[in-house]
Every structure is written in structure tokens, then in C-alpha cells.
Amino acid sequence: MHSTLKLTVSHAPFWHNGSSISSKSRNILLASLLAVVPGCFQYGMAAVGVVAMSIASAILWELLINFISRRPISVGDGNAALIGMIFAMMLPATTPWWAVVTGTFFAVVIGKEIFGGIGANPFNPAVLAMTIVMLSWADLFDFNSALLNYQFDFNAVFPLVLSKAFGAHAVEPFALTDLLFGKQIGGIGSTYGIGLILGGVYLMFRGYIRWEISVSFLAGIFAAALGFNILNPELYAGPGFHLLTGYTLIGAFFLATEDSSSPVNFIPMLIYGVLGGALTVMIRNIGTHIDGVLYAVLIINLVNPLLDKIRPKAIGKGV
């Protein structure tokens, strides 16, 4: 027997604030271009091809599932295109087409549609897909080895060599301004820090993402990295390096903030963000993976339902 839940709502008529899924998708896509366009200039037409393939295949996968499941066509809301874009932002420009198509399958079909479609997914679809693809074909995501397979402009791009410790001995001394302006090897849309920050600020001001999650995520990374650096400054990199390398900025503004897999209450959002940031640094410094952002986001996605139950007690309500 199905259990029922009684909801208390206000009486009609209701007001609509004018927001829509398609509008939100368009604005996040627009914000992502601030990082993707410089990435395409940096890596050339190969990057353009990866982005185009990712967006197109994500839309086709959702369209196919709509037909198979006999659901209304939903690609018009732009969510599939957005998933394809965010997935492409994390990919190297040398990613083969079959890996892109496989990744968007995992993102749209396994990460989203299998749970019932938009709003029902417990994990960020792009993060889930990226994690599966990286674990399956790790060699494709060795960004440094891409130098052997692709001709880069060495005046604009510097190889960023990372080790398990993500620490001071693992990297050459990079100026933070160079890292901020994308002078490092990485995903197509995840290295140009200025673009990611501007896009994130735009989305926060427009209310499309919650500032509490982004700011607390970055604060968690800063605090954890500072703690490790104080304990052993010769082994562990400082907060600036952790904030501007890897998937940190895309994680703060585009991954951890995904609606279906993140909290909606104030205190849970702060805990969610700080926990994700701290886990990122811990995985980088003492884990077995170079960049911990994806794994940290999946973990906080997993505990999100528990965190969202934390809320202040209403004034005047008894124990």
C-alpha cells in the first residue's frame, strides 16, 4: 500500500516568478562559455570538436530515451545540452570521439534518465560520467601526456605536472596569476580561472546557483590546504595552488551546485560546501588520485539527503 504525505500549501491563485528550466540552462551555458571559449583558443579545433560532440551526443541520448520510454520530448529544456557542455569542460582536447559519446551516455542515460529524468538524479550526471570514464580509461586523462600527442602553443600553455601528493615537490613554481589565466594543462573549460570565476559570479547574482555552496566549497579548500601547508610546507602546496588548479573552480561553480544533488537549506549548504572542499584537499594530499574534486562531489551528493534534514527549529515549537 502506498504511503501518502499531506502537504500544507497556500490557497490559489499562485504567482509564478517567471523562471524556467530552459532559461536556467541557457544562462549556465552562457556562463560556461567564458571558460570554454578561451579553452578552445588555447587548444584549437580539436577542443571545438570535443565540445560539439559532447553536446550533440548528450542531446541525442536524451532524445533516444524519450522515444524508447515514450515520454514527452524534453531536449527543449536545454538540460541535456548543459550536461554535455559541463562534461566537455572537464575533458582534454585529445579525447577520442568514442570516449566522449560513451561519457555522455553515462551522464544522460545512467546519471539522469534512469532515475526518472531531471530533478530526480541523486548525483551530478556529468561528475558521475566523468568519474566512470576516468576510472575506465585513465590514460586518456593524463593531461601531461597530451603534450606528446598534440601540438600546443608553448608560449601560452605551460605543462602542469602533478603527483599523488599534489604538493610543493610535485610542481614547478607557478605564479598564481599564470594559473588564474589558464597557463596550465587541463580540461578544455576547467583551466581558465578568470572565466570560471566571472561565470560563477554571474550565476550567483542571477540566482541560478547558490552562493552558499560555492563560497563554502572554496573556503573548505582554503582551510584544509592551509592546515596541510602549515603542518608541512615543504610537502604540501599552499591554498592558492589548490584553489586555482585542477577542477577546483569548475567544481565550486558548476559541479557542486547542481540542483538535484545539492541541499536547499542554508546550514546544510554551508556544511555541504565545506565538506566537499575539505575532502578535495584530503584526497589530493593523502589519497591515491591526483585531483579529488570529482570524488568529493560524489561523496557530498551521497550525503546530501541527510544534510538537508538539518534545519533550525521553528520559533515557539516545542521539543
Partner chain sequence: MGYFELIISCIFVNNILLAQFLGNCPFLGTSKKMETAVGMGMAVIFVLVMAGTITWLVYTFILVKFGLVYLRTIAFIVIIASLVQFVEMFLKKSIPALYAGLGIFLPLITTNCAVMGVCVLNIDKEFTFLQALVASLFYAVGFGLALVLFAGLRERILLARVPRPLQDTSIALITAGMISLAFFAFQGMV
Second form
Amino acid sequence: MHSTLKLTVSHAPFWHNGSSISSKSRNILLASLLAVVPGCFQYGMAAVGVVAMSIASAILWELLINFISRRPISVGDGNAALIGMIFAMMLPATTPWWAVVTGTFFAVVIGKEIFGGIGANPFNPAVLAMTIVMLSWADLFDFNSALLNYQFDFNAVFPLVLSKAFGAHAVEPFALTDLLFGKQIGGIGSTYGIGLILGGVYLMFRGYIRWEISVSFLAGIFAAALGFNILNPELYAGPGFHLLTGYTLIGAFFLATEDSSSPVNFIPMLIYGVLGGALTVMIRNIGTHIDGVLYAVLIINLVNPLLDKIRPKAIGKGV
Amino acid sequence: MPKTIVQEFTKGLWQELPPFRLVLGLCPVLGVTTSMENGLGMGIATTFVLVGSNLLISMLRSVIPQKVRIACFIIIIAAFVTIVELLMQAYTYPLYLKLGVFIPLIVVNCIVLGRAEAFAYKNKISSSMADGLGIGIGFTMSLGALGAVRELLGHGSVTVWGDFSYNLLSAFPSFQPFSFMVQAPGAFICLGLMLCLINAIGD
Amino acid sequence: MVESILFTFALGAVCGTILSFASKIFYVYEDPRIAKVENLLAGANCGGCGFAGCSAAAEAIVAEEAPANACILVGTESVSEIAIIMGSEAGTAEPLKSYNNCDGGIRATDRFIYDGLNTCSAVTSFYGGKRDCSIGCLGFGDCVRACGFDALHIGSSGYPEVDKEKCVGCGACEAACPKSILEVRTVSQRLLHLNAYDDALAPCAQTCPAEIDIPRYIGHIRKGEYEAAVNTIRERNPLLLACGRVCPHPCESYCRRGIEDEPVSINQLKRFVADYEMNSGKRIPIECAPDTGKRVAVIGGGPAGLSCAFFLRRIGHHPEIFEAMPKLGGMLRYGIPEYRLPKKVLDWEIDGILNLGIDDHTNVRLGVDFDFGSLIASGFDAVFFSVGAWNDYNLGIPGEDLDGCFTGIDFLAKIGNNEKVSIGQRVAVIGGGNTAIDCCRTLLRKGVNKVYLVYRRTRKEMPANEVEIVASEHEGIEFVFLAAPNAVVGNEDNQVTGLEYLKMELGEPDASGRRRPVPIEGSETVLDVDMIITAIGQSPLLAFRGKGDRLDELTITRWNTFEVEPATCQTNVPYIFAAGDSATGPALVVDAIGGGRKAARSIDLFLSGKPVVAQPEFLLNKHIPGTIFESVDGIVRKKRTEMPELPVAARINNLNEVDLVITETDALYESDRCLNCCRICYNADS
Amino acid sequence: MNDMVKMVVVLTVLSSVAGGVLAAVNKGTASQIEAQQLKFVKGPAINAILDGASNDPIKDRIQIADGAVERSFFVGKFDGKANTIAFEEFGKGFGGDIGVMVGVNIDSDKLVGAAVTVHTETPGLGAKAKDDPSLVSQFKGLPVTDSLTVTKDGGQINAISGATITSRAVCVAVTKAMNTYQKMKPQIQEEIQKVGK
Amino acid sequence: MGYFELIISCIFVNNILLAQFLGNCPFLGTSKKMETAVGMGMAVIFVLVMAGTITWLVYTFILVKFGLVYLRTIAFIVIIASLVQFVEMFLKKSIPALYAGLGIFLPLITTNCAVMGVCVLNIDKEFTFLQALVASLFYAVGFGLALVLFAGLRERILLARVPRPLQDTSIALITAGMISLAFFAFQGMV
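Could you give the coordinates for the form predicted together with the partner chain, as opposed to the form predicted alone above?
So here's everything in the complex, that chain up top.
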């Protein structure tokens, strides 16, 4: 189909618009601090240690693989640090050092570098790594037991475990405002909802992440949770709960929006997001896993190449 | 240039090492290598079928008509597979249980049919035997190696028929088994990385 | 034990029997060559050939859909063995070739130096079409990596260049390109593609009736690749020598350079490369697809007929041209005078077309020397009419039958045919079109003392080309504007002595926006002339109809032209197609050439049994909105190259060619003025 | 035609020979296979349930016809008295049948234990039923009269988290075993006397 | 177990390729291009439904009845091989259009573990006839789905600058592992 929009070209010379990978990484790191800093206050120095370990090891792995594969050193673009940061955001503050290092190995080396580096990874590296370590050492990442030694002034039970095991009424005590302000246990950077939202909104306005993906992801969660809730209000918690617990917010703003594993066109982005959201709630409510975000993101990463086939016909075909 | 029997034998150990060099017969490689013992057992079973079917096909190659050769190969291979299946049930029952569906599936293993078609049908008995044995041992080694790596990382220890065992925990007491390795995704990724290693060495 | 043996016995017997019977029952005749070919292929099922495995490739080879050398693994030995099986030379099937649509602007690359990103797909996914140039080549060479045949390289310009020799047309690059800049087509597919709405076209290419990819050939000239430029033009227009001389170049009116200073002299550049080929002493080989064995009769050897025949031949069909006049060329030969298009040049060009293996029959007139029934009976699969518009209109005024009265085309044709024509000393040519001007300028060269051009409107409204009008002014033709002929005045010998006309004045604008001339009562004036040529337009001469054959079923418009579907050139009789003046009414040469190609496409569809339908998103006499800009910045004004011509004194007494070709230096200078507003970005001057 | 006949003949002969050979091998290994199956499939479960028995329950098994099928009951002697039996029942799991060996004390009509014998469940989750004692240990000491269900269905057995279907199947098998036991108790008591001697 | 659960389990949870490791050779071989992947997927669906039901019938009504279960392997493979060849001939003659679309993949299916594997699994899991039919169909659908998704990723990876020793099969296996991991999402949904 012909569209006049697509034909709006301007003429040479073209200049660099100043944006680059490093500035993109910097901005996302900045936005993530909004959630990580409150997390560090909540969990203390251990959390700072995990974050530092994660970022440092991610950078080292990237350096190492650059060295082994004799490619230019690419840590300067900040992408490795970003992967480390996002990975750390999902971890509980008590994660031992070797689990962090293994995780960043899978994220940086297996998830990204062996596919040829930035822009070529089919799956979100941090999500991939998180799934692998969770699968291997489930007890380390069971937030209830991992954070047992912390004293909080709120109910220190991972909300999703409650909803999964005891149904919707078990999570009634969780006030949505409390959840929003981080009064729940979880990953270092994934509980302080308001920080994640502010960071995400900042990134959307700066254009570093696509608003279409985040918004449709949240919409998918909302719609699916609402559906389940209407179907059986006893068993399945409402949409507000699902939107503010677990990895939902970090998933919507930081995980699903990763560039090379998400679609580039409008309609595919919407499908991608909604599918991810709906799958998340499905996994949480009827699947095995406690939190569905990680697997939902992997699945939408997987269908992404197919979604990307829905695209406007390019100009220049033919003649 | 015709190869000597020794050459026919040794080529299966590196040049045509299945499944790494000939990227064939991957299903059992992925499916049964959760432990070294399983890998070796599967490899030996496959070797038996390979040698037996290579021998028989090579013997009968003048009798089998070209048009139904595949059908004949399949019958011969299937017969050997069933024999292995029965023997394993009778004498190594625990292993049989672990390998499960993969034992009957030796019949569709591309390596076995491939050797029959590409080699045994065209060569004399002695070289066919050598070829089958070489490829079979190569296959067994590969499976065993993959199984060893996965078992060691995934369980923290390696045990083969109770006689040989090595426990990683004794060397590194704080090691926590990396159970991802013994699960399905770990199988693919581990095989992929080993293939990469073999390629890197081959280069 | 017994059961076991019985069971396996039964199993073997049942399966064996079923299969052997099935092989009889479901026996499909399969070309025995398929098995032979398959045995010669590598058998690796690698898919490198673009087919699903080796047996599919073998079938394709036998079905002549793939060349004998389709398999990328086997050596030349096997290829020639396959060729022997196929009884053909290696590689006869028309191969698919990759083709880069985008060569960007000179500075487009500057945009793409982002740190860290090193593949096109990465750039696409990161910037997701949100860049200024949303269409063009990114230049990171995903296509190069995708190519398994080493046929693609990033050239010195930073854009992929295809090695036609190595390309097997597997389509991997096309699939890999996130911007859809590369395409894989056979030569035929490219030859027959009509401009479409979703093509990336420069305004000039949108305007050209022959749909020549103008920025591309100018780009070739800029790089000094004159042969490539000729080939690019020949993909759309076989008559580049003629067009380079006589085309009124509507493209130049839409040239974006014209917004800021002056349009690029597109037609001069075409003429330059066309003359370059002619003067080089050798012909650039023209690719033809393998023979299809289908025959097409082309009635009329003018530009439309030649164009249609040329394209039909290049895609493998066998056209035969039937021409009523002694030589091919139609209006090019008989309507355009020698001083504009030398016959020698035309002959050279037509020879080149006929050399492709096109049969021609001259001096045969449909309805007189042969009839339509016999044509169909002799096995033609389709018929193409391009009989032109040779019937001059009359003024319908008294005295038009007097001696010394001629009609325009008739007069020019007689001159062109070297017939004896008695020429007067003072001549009035009535009409304002190119034919009228051609008559005037021819007459001057025939030694006429005084030539008047009588036109009923003003110079502004004259439909003739501006350059032609200017040249005729230089040569001393007198224009009589706002004059409507009223009667021809003659003497008792039936000889013309004068032309009586009414003076006019311009009134209100009519529907076409031109101010309608209104006669001034009592302003009759007599022009003292002894010869009058009426050149006020023509219509097709369809005298071959009415013989009781299928031609009578053809619908004819009120302008006496064939009624055709404009997008396909098909008439209401499915196997009859028409284009050129006989379908459109008198129009430009380049319209006829474009029509011929359009008809060739439809004929090819018809012959291959596909529905004859317009190409989707067909761009018919329209421009793509959004590509025609209001303004262009960043242009440093540069003068347009002046076209050299013979001085008036040196040309007025003979039929020597007036317009001269520009020099190579000028051609290079002029080609550099092109902004390359292809589809990517302008090549604005720094 | 000749070609066709040859094809059919070769195929038929080859498959017949294969059939014969296989039948021979099968015959030769049949008893060994059965012994192995008992030893490796049911053995561990039986031994776990009848732990501490003074006899070899596999050897001391009794066969009782239950309709068309022949059932094996493995008898354990405790304190010199053959008072405990173990037998297998099946429940539909996700991947197929799950076999559960159930032990019952004839004197007290109480379950002495249950153990999973065969399963084809998803590795890692459903398979927990076999290795994870938390499920089967819940059965010990329950009276045979109840029908057992998992808590999610309102019953008394806590399912293995993430393996509800498998847990359900185990419950079904145990419930079925209890029904079988009640139905066949007279015959069992009759037969068991022979062992006791 | 209801049919709905069976379907979900066959397609996602116990995906024949990613969870059961069956049919990996054609999985790697035909997933380089989307078109081949689709063709292969369709062909497997077509053959598996027929093979799954026929082998079930033969097993239940002949092998079990005559106590010949040990001949299962040889019977199944001969049936599958003959069936594939028969279907190929039939399609070529009767439905050439279909043959062009998926027939060309048929020879690859004879040695596809997935087909043989599903037939054996149908027996091992003691499915009823209808269950065997449904399971065969949806195992094949799962195979096709995995193949198509994998092809989508591989088409992209083809363009990435993968380090040399990892190229082609190696990276394909690793990617397959990641897909397998992603399919864990459906665990416990039945």
C-alpha cells in the first residue's frame, strides 16, 4: 500500500543525531537507578554488592569474549553494564557471588556475544540468564526463603506465592499503594513500583524504549488478569495485584522492550506486548512457575521474528 | 585411493566423528546424555546395531535389489535393534528403562541408515565392519563425553556402573549442582558449545 | 515362533505387494532425465540452489526452470553432463539475478556511522524506521553475508554490488535486506515490470511514458559506465538513438533540479550514450531469454511495433513485423524529417533490433496484400496492432482539392520516401504542431523562399516543442497567429494562388484552460501562396476492417482508434492487442514505445496462459504524491549544458542533422547536475 | 514384472527371516526379562514398603485371578507372620499410567505405605512423585476405608507443588488399590495362609 | 485426562522436538528457510496422523493379540517406510499440487525419529485410538510450530556476525536450547 508518510525523505547530507548505543545504555541505567536505589535502601549493603558484582562481572565477561574472539572491545557502549544491571534488578539481595557470575556469563556470552554481539541476540540476555539460574538453583531464588533473615515492617511473603498457593483471598491484605511503594519482597530492583514506572515513562519520552510495547504489555496483563478474576474471583487475584507484583513492571519497561528481541513496527509491537502480558498472567494463574514474566518474555522473543513479518511493503520493491 | 582397514576404522574417531563432524543422529545425543552411563550405554547399543547391520548388508549387497534397498536396510537394522532391545531388557534392565524410547529409535538414527546406504552397500565385508566399528566407537565416545560433562555439572558427580565415580563436591565442597545442564535446554546448549569447541580445534 | 514368522512374512508381503502395485497404479510418467540429472547432483540436499533438496532441483532443471549449473556443489564436469542430458548448453534457462535498487546519495553513508552497530538488522531494530531516510540502503552488508555464492560485495560507494556472473538468484540477499532494496528477478521480469505506485521512482522516471529509470542511467554516465547506461535505457526503450533526438522529454519538466535552476538535460544525456554506442563501432550485446516458441504478428513497424517486437523477442517469443511501407520505422522514418533524425541513424538502430532474430515483412499491407484470416491460420498466437495514425484531417474549407494542396503526413512521407513532389515558392503550412513545424523546416531546406505557419491561436498555445519553434524562428519561418483558414483561393488551372483566412481574437478560456479564439467579423485576409500544407492532426487508417473477419468485432472509438484497456493494451478480442498512435491517437514517439512494452507484457501474460490484468499499483499517467517536492535546498546553481546545433547558414540548404551531440566533458558535467532523486536521498551539491 | 516379483520376494524372505530370528531371541530372553522387570521395577518399591520383612517378598508372591487378569500380591512376613501384602495399582497421570505399589496390613486394615513404581511424567516435576517422599509418606497409616484426594480437590493429601496431576494420579491409584483390597480380601487371606507356612 | 489437556501437552509441554528430543535432524536441516520449514511441518503433520493411527491399529489388533509385541520396532518402521513411499506415489499421481508443496519433504520423513517416536509413545502411554489420533496430530503440530518459530530465528541468525566456530549447527543448537527453555513457560498448564 502506498503511504505518503513513508515517502517523506529529506536530502543529503545527513548528520548524526547524537544518539548512540552508549547514550542509550546510560539513559536506561539512569532510569533503572530509580528502582535500584530504593531497593538498595531496603535490602542494605548486600544488595549493593549484588548489583556491583553483576555489573562488574558482565563487563568482564564481555571483555573476555572480545579478547577471545579477537573483536574490538565493545564494553564502552555500556550494553554489558546494562545487561548486568537489569540482571541484578531481578535478583534477590542474598544471591551468592557465584550465581551472579554464572548468570552474567549466560547473559553476556551465551545470550548475546555468541550471536555476534549487540543487535543480534534473539532473546533478551538478562531474562535468559535469569531463567537459567532460577531453573538450576530454585531455592536461591525463592524469595521467601532467600529473604528470610530480613526484618520488614510489612508482610514479608512473596505475594505471588500466596496467590498461587492460597488463591485470591490470601493476597487481599496487600494494599495496592503499598505494593506500588515497594512494600513487598522481591528482586533488588523489581519491587519499587513507582520508581520503575517513573523510569519507564522517562525512557518512553526520550524514545529509548517503545511505549507501544510497555503499554500493550501492561494492557495484556490487565485484561488477562481481569478475565481470570471474573471467571473465578476466589482463585485468581485481580488485575491491580498482577500489575504491581513480581516482575511485571520491570518486565514491561526493561525486559520486553529490549531492542533486538522486540519488533519494530506498530502492529507487531502491540501483539508482542499483549501476548506477553496475557501469557504472564496465564503462567501465574495456571502454570507451574511462580512468576510468569520471564517465560512470557522468552516466548514473545521467540515469536518476534514471525510478528516482524507483519510489515508494510517497502518502497523500492519492483522495477 | 582405497583406504586400509585401519584408516576406515580411525576415520570414525575424528575425521567423521559423529555426531560432531557428521551432524547426524542428534536425537539420542540430546535425549540420553543426562548421565555418562546412559551415553555410553546408548553408544554401545548403537555400535552393536551399526556393526551388525553393516556386516549383514555388506554380505547381502549382491542380493538386495537397488529399488528396495532402503526397505531391506530398514528391516535388517530393525531386526538388530529389536535384538538389542531384548538383550538389554534381559541383562541391563535399569539402563533399558533409562534409555526408554530411544532404543527402538536407533532404527531411524540417520547414522546407522547413512552408513548402510553410503558405505556398507558399496564396500566389502572387512572394511564395512571396520567402518561400523569406528563410527560406533566415535559415537560412543561423543555420547560419553557429552554425558560426562552434563552429569558432572548437573549433578556434581559422575558415576559409571557403580565402579567408577568422581564427585565434584569433594574437590569443591561449596559447589551447587547446576541442574540446568541435565534439563532439555541444557542438552541443546551443551551440545552446541561442544560442537563449537570441536570446530575450533578442527580449525 | 510360527506366529512371528507368519507375521513378518505377511508384513513383508503386504508392504512389498502394495508398494509394487502402487508403483504401477500411481505410476506417473516422469521424465527419465530427472533421475539421470539427480544422480549427477551432489545429493547433499543443501538448498544452496534455492530448491527444496536435490530431487526438486533435478525436476526444476528438467523442467528448464533452472539452468544446468544450478547446483553449487558439483563441478563443471557434472554441469556439462547435465547439459548433455538436457540436450542444451549449460545454463539456457533464464537465470534469476539479483539487482541492487539503491545506490544512495554520495553522502548517505555519513548517516550510518553509529558506534557499535554492525549489521543492517541491528540498525533497523534499533532505529526502527525512525531515521530521516526510512527507505535506503544501510550499507552494513547483511546481504553480503547472506549470499552463499560470493556474488555480492560492498562496492567502493558503500552499497552492495552484484556480480551477475556469480549470482544464482537464490534470493537470500533479498530476504536478508531489512530495507527491501535488493530484488531478485529474471531479466524478463525486469523488462516487463511497469512502474507502480509502490516503486521508488524519481519524478522524471514517473513522468517518462517509456518508464526509463532515468536516475540510474545518469548515475552510470556519471561513473563513465556508458555501456551500462545504454543497457539501463534498453530495458525500457529500444529506440534510444531516435528518442535521444526527437523526444520532447516530458521528464525534464518534472526534473527537481528545475525547481532551483534548470532541469538536467536528460534527453541530451540519453542521446550522448546512444551516439556513443553507435560511434563506438560495435553493438552492445542484448540479452534474450530462452526461446518459448510462441509467435506474435506485429502489424505496423513504427515505434510501437518495434518496441513491442523488441521486448517480445527479449523475453523469448518470436515476433514478426508486417509493414505496409517499404522500410520499417513508421512515423520515425516517414513523419520526421532527415535533418532531425537521419535515416542512417534510424537504419542502424532498427538493424540492431532486427538482429535479435525478428523477422520483418515490408511492403505488405493488411487487407490488401494479406488478410487477417490467413495471418491467424499461419499459426500466430497473438496479434499486435501498431498501425499508427496516418490519416490527415482535412480543414473542410472550399478549394482543398486544388493542385498545390497537401496534407502534412502525406507530404512528409513522400519526401521521406524520396518521391517527387512539386514544391512551390511561397508556402502556407496550417497547424501548430510538430508536424506543421517539420513541414515548414523541410520546405525551407527544399529551397522554398517563404514559409508561413498559419495557426489559429497564439505562440503560447502551440503544441509543438519549444526547441522546434525556436529553431524554426531562427531559420526564418514567418508565423501567422490567430488566423483561421476560410478558403483556398485558386486560379483557372486549378492551381493554388492564395489562402483566405479570418483573423481571430482570444476570448474566454475554454474547458482545457486555453483561451478560445473567436473570429473577428469581416477580417478576411488573403495570404499570397502557391502551395498549402494542412497539418492539423491525424487519425488511424483502419481500412483493413470490414472484411468479415474477427477484426470487425473490434470496438473502435469515436476518434477512429482501437479501443483498448489502457492498463493492458488488450482489445475486446483477447488475442489482439494495440498500442501507439492507433490506440491513443497521435502522441509522442516515447508514448508509443511505452505502449509497445506495456502490450508486450500483456501479450506475454496471454501467451503463458495467465490472466491479462493490469499490474497491481499500476502507475498510469500519474505521479506518486509526496515525491514531487515544492522546494529543494542545498543546490549550488549551475548552468544547464547548451545543446550544440549547426549554424543556421550551414543547415538551411540541406538535410544535414541540425542538433549535435554534446561532448563527453559536457555529458559528465551534466550528469553530475542530476540530484539522484531516485528513492534514497538527494545528491545535493556541497 | 520380473523385477517386481524379485522385489517382493526379497522383502518377504528377509522379513520372515528377521521374524524368525527375533522370535528365537525373544524366547531365549523372555524369562530373564520378566525376572529383571520384577527386580528393577517393582523390587525397590516392594522393598521400601515391606522394609524389615524377614522373607523375600518377590519370591513369596501369590497370584490371584481378579476377573480376567492375574494379580500378583507380594507377601511380607513380619515377626514371623505373613500379615502384610503389597500390590500394584495404576492411576492416569499426565504422560500415561502411574504405577503405585501399595502395602496393606491385613490385620489392621491400614496402609503401611505406598511407592511409585513406573511413571512417564515430565522429568523434574512429575518425576518428583517417585523421588520425593513427601507425597507417598502421607499415605502411611491411613485406614483403607477412605477414598483419598488432594487438598486442592478438598481431600487430605498435600500435592507436590507443581505436580498436581501426578499427585492426583497417585491418589487415584491408592484409592483403587484400597477398593481392590476390600474386594479381594477373602481370597488374599486364604492364599496368604500358604505362604505363612 | 481431557483432550484439551492432551492437545496442550502435545503441542507445548511435551513438545516432541524440544522436550522429547525427537526429530532433531530434520529440525536442524529444514529450518534454514521459513518456506522449507512450513513445508516440512505440513508434511510431518500429514504423515504422522496416518502413521500414528495405523501403527496403533496394527499394534493393538495384531501384535498384542498374537503376543508379538517384541516385533513392534520392526513392524512400525516397515509400516512407516512403506506408508511414506505410498503417500509419495499417491500424491504425485493424484494431487500434484499438494505433492509440490509437501511431497518433496516426504523422503526426509522416513528417517524422522519424530514419526517413529510418536508411534512408540502412543503405545507406551497406552492411549486409546482417539487419543492416539489426537496425540499424533498435535505432536506433529507442535513439531511444525517449533520448526517455524525456529526458522524465524534462524533467518535472523543467518545475518548475525556469529563467531566462526559457532556458525551454522552450533549456534542453531544453542538457539534450539533457548527455544526449549522458552517452552518451559507452558509447564504445568495441563
